[in-house]
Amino acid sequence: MTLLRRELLLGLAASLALMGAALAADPIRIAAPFNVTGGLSSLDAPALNGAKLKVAEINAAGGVLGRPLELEVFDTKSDATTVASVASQLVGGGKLAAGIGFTDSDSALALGPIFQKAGIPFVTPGATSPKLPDQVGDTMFLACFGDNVQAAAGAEFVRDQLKAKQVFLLRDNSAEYTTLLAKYFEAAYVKAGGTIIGHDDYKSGDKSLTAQITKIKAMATKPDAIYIAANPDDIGLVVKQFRQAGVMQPIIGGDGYDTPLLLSVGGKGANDVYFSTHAYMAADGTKPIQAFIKAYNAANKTDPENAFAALGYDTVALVADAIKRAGSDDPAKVKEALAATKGLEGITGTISFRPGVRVPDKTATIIGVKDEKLFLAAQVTPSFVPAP
C-alpha cells in the first residue's frame, strides 16, 4: 500500500467515524407541520418533501454541531382544528429546536400563538402574509416574500408588460391570503396609474362562478386583464370556466397558481394566465435550480412539483444556518440567529432580515402559461410595495 494510498483511507475512515458519531448523538428536532392531505397538499407536500431533502443532505454531511436534524413531521389535513390540535402536541412532546411548516397564511396564524406562548421560533416556507410576525409575535418568520411585494410585482407586471390600463379584480373572500393579496394588488395598480373598474366575490369551493363572469361580460367597458386572489385547490377550475364562457382576457394572480392544479385541471384554459411566485422550477433555470430538480428528483421520482418545494428545502436551510450560528439548539437562541439572518443564498433568492422585520426581501418571479406549457414572463423587484 502506497503512503498516499494509506493517507486516503485514513481520511476516509476518520470522515465516517465522525458521520456516524453525528449520526448516534441525540437529534436536533424541528416541527414539521404540513398540510400534505386535503385542499393545500398540492403545495404543502412539495414543500415538505423539499425540507426533508434538505434533512437528509445536512445530516449525509455530518449534521449540525454534530448532530442529526429530525422533523417531527405532521399532516395538518388542511383543517384548522387539526392545525391547533398538532401544534399542542408538537409543543408539548419534549425539546424543539424551531419549528417549519405551512404554504397557508391561516394555517400558520392558527398554529403560531402555540410557538410563540412557548418561545419556539416558527419559520413558514410560503405563508406569504407579511402581517404574520407582528400578529403572532417574535417567534414567526417568513422564508419567503410577503404578499404585499408579489402583489405590487404583479401590478408592476400588468401595468407594464401586459399594457393593462383597466382591470377588473375578483377575489376568494374565504382565506387571509387573498383578501390581503387582493388588497395589496389594488394599492399598487392604482400607485401606478391603473383603474380598478370592477369588483366582486367568491368562496373557496363555489363550484360555478357564473354570476361573476356574467357581470364581467355584461360591463360596458371591458377589462384589459382580470386580476384573481385564487387558492391552489380553485384555480383550475376558475380559469376553466372564464375560458369556457368566452372571456379570454389576460388573467393575473399569486403564488396560489403555483400548482400542477393549474394545468392539470384549467387545460387550455390556463393560456394567457400570469402569476407571482417564488423562483422558476425548470430545466432552464439557474444552475442551483437544476441542481435542485436533479436531487429532488432522485429523492422524490419527479421534478419539483412548484417553487413550494424550494422554499421548503431553503427553510431547512435557513433553520440550520441559525442553529449553526447559535452553537446551540436552544430555541430562544436560534430566534436571536435567524433574526441575524444576513446573506443566506437559497434556490429561491438570497434571505436577509432587516432590524426588527421578520420578512426577508425577495424579487418576484412571473410565469406565464403559452400552449399549456409553464414559461418564465419576468423577475420583478417593485418600485412600490404597499405597507403590510
Given for the second form:
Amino acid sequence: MTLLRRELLLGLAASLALMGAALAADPIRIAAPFNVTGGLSSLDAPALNGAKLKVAEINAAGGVLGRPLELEVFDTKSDATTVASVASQLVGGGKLAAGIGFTDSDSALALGPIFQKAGIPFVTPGATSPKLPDQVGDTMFLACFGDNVQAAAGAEFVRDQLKAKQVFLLRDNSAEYTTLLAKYFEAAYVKAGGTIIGHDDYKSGDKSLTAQITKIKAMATKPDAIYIAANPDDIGLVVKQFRQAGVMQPIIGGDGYDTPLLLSVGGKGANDVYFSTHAYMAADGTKPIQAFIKAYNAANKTDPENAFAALGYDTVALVADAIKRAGSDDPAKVKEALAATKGLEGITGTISFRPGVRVPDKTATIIGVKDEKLFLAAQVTPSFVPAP
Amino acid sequence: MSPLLYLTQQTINALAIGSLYALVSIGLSLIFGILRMANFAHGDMMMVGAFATLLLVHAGVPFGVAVVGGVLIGALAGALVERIAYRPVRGSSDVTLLLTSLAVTYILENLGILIFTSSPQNFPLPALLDDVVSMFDGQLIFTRINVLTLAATGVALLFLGWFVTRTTMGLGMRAAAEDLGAANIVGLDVNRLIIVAFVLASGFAGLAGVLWAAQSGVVEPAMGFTPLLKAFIAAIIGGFGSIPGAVLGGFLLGALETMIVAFLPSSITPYRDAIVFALLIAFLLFRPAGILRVQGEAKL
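Having seen the form predicted alone, could you now give me the structure of the form predicted in complex with the partner chain?
Below: every chain and molecule of the assembly, starting with the one above.
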C-alpha cells in the first residue's frame, strides 16, 4: 500500500516535471489559414506543405528564442465567408505571434481587416496584389512579388524575347487577381512599345470560351501572342480550347498557371505557354531549390507541385527571422521587426522591405512549356513596374 | 474569316453550350412540372454522375461502359433523394420544399467534398472523343464531345416526348402534372410515377454531368452549381415545367451568351451576365409562364 502510494507520488512528481518542461518551451503560435480544398487548393496545399516543412526544420534546430514554432492550421475551403469566420476564430483563440496564409488576394482581403483590428501581423506567401498591404493596413505583408512586378516581367519577356509586337488581352473578370494582372500587363506592355490589339472577358466557371476564341480567330490583324489573366482551376481548359480551335500563338500569363492542372488538363495544348512565377521548381533549379525538393519529397512523398511550396517555406523563414530579431512573440514587436526585414535569403529570392512598403522587390521567373514539360525560360527583373 | 463562316462557327459554339444547358434543364422541368418544386439537388446529380464515371474509369472500366454506369448511379441517387428527403415533405408549402431541396444540395455537395476533397480533378477523355473536327482549312471547328452532347439532347427530347405521350407511365405523369391529387384519386400509383420521374430526370442530369466534365476537363463537388443556375434561367425563359420549353430555353440562353460575346464590342461583353439576368427579370415580369407555356394548359 505504502509502496504503491510512493510510486503514485513519484509518478505525479514526474508528470509535474514534464509539464514544467513543456511550459518552459511553450510554443510560439502562428496562425495558418489556407484554402486546402476548393478551387485554390492546387496552390494553397503546396504552400502549406512548404510552411510545415520549414517549421519542422526550425524546430529540429532548437526552435526560435528556445521555443518551438506551432502552426494553427485551418482549411478555409476557397470560400470568403469561411475565411472570415476562421479569421475571427483564430484571433479570439489565444495568443498568436503572427499569421501566414493564402495564395490569392481575395482570401487575404477577407481575412486582413480582422487581423488588422487585432494588431496581429499576417504574411501571405502567394497573394500577389501589390495593393493588398495598403488596402488592409500595416499588419499585412507579402512574401512574394506583387502582380505589377510579374505582369511587367511578363510584358518585357513577351516584347523582348518572344518578339511579339501585338498582343490580345483576355481576362477572367470574376476575381481581383486576374483583373489587376491584366491591367498591369497592359500598362507595362504599352510602355515597352507593344500594342494591345484587342480585349475580351470571360468568367471563371464558364466552361466554354469558344465564342471569345472564334472572335480572336476572325480578327483581321492577328496577334503575335495572347496574354490571358486566368485562375488556376480554369487554365488547363483555357489553353486546351485555344489549341483545339487552331490558335497556336504563344499564350502568356501569371502565377495562376503554376498548377499541375495546366499540364494534366491542357495536355499538348499547354505547349508554347509561358507564365511568370516565383521560382523554377525542378531538378535543374538552383542549389537551395534542389535541397528543398529533396526535403519536400521526403516529407510529402511527392515533389513540390509548384513554386507556392517554396513560397510557403520562405514565409515561415521570414516570420521566424522577425520573431528572432524582435526577441519576443509579441505581435506588435513582430510586426515592427517584419517591416524592418533586410536581405533575408530565401529560396525564392532575397526579401527586403523598403520603408513603408510591405511588398518585397523580387525577380520573376518565367517558365515555359515544351513537349508537355516545364522549362526555365527566363529570369526577369522588370525595368519598369506600373504603380499599384 | 468570312462573315458567313464566322456566323456559322459562332452558331456551332452556341449549339454546343446550349445543348448542355438544355440537357440539364429538361430534368429540372420534368420534376417541376409534376411536383411544382425547384429541385436544387439536380446539379448535384450531375456531380454524382461525373464522379461515378471517373471512379469507374479509374477502376479500369472502358469509357463507354463507365458513362452508362455513371448515368445509372446518378439516376439511382435521384430516386434515393426522392424517397428519403422529398416524399416525407410532399405537399408541404413552397418554402418547406425549397429549404428541403437546398438542404439536400448542401448535404450532397459536402459529402462530395468529404469523399473527394473540393479540389478539381482531371477528367480523362478517350482520344476519340477529344478529337477536333475541322473544316474549311480549320476555320470551322467543333469537338466530338460537342456532337455527342447535341445528339444526347436530341435523343433525350425525343425519348421523353415518346415517353409522356405514348406510354401509360408517361400519360400518368402528365395526369399527375395536371393535378396530383386527382391523379391519386383515380387510382394512379403516384409514388411510383414520381420515383420514375426522378430516375429519368436524374439520369439526364448524370449524363449532363459527364458531358459537362468532358467539356471542361475537370470534375469537382461544386461543379453542378453554374449549370444549375443556367438551367433555371433556361427553364424560366422557355416555360418552367414544359420539356420542349426547357430545351428551347437552353438553346436560346446558349445563343444569347455566345452572340453577346460574338457581336457586341468588348466594352460591353463584361456585362454579359448582367444582360442575361436583366432579360430573366423581364421574362418574370412580362411573361412569367415563359415562351412556350400558356398558363394552366398543357404541361410537360
